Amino acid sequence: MHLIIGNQNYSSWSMRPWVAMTYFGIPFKETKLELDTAAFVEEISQHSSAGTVPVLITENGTATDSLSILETLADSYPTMWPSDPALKIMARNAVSCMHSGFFALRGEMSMNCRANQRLLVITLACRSDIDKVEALWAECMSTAAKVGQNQGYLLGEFSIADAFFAPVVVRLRGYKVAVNAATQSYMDTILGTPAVMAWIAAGLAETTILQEDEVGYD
């Protein structure tokens, strides 16, 4: 398989199938495409109509959505969404919640590797959304750990929710964001995970800095 992604410090979307694909174990060839270039357009219509990133080319077709993308993966690597139907269900709440919603954060917050410590203010809309997805982190925890399943992770072991949540959780520890305790203990649980610290390395590696690093790549 073929994952085009965009530049790993600002390109949240594409985070996701990677983090995901690398912590499974699911091989792929990459291909890195600079954003914000004039190059980009005509790049990616090479390899997709819809003219964003990621995209996953595969042997039956390709994939150019992020879910779209876990979701096709998932078919063949069931372990991906958690075991447990009642936990399966939540993960999938939670991926739709992150997928269609809080705009605010994405917004205000962009994606950035290397924002370290960088004081934000928050609007009253973006805070909103952060209370928003503690509640909806800790109502996942809860409801695993309450079926014996308790790893760290949202819901048990690692799954393609903990991917989605991966660029969140770069935001808030970057913007210097006031958390709760078991925010800040989930959040730490995703930054010492191999695949998104192989991520994270990858994107402070680059040396591209788009718009003085105001970009809009949510």
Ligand SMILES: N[C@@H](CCC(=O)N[C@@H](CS)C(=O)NCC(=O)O)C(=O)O
Given for the second form:
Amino acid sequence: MHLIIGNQNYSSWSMRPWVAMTYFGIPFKETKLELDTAAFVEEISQHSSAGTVPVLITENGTATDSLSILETLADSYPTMWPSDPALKIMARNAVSCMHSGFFALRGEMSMNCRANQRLLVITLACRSDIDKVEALWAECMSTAAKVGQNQGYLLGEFSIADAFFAPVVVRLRGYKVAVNAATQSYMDTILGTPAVMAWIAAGLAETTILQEDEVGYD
Ligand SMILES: N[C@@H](CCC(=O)N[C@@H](CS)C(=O)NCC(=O)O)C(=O)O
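Other form of same protein, the form predicted in complex with the named molecule, not the form predicted alone:
Expanding to the full complex; the earlier chain stays at the top.
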């Protein structure tokens, strides 16, 4: 399999499948394209009409969206979702929330691995998104705890849901925003997960600074 990603410092959507594939030991060849370049547009348009990364090229076809990629992989690697049916539904709900919402958080708190507790003034809409994320994570973890799953991830063992929220953890670490103790504990678990650490290290090793670095690159 061949995964095409963007700059690891910035590309939150690319981070999701990369971290999940790395965590679950799924072998893949990686191509990294520089966002916001003519070469990016030329190369990615050969694989995706959406013109975005990530893209996963498989022997059966090409998946051109982070969720489509992870659902495709989960067909072959079912442990990427929780095995408990109730936790699996909850994981899917959480992933869907992330995939189709939290626009203020995504717009105002651009992912940037280089940022670490940068001062950022956020809007009420962004604070509201953070509150919703914290409530969602708490709901996931308390539901998992009720069925004896207390491994520190959202729904017991690491799952696609954690891969989906790993970029949010990077964002929350990146800017000076207040989070509650349970959120901080979950963030520490994610930030101490080797696949996430490897992604951040690769991001930090990059030298490209996009113009949108300091404001709203999603
Ligand atoms: N819904 C898509 C979003 C992908 C996306 O917006 N990727 C950004 C990088 S993080 C991108 O490729 N931007 C380049 C562009 O839009 O030209 C997914 O989940 O994969």
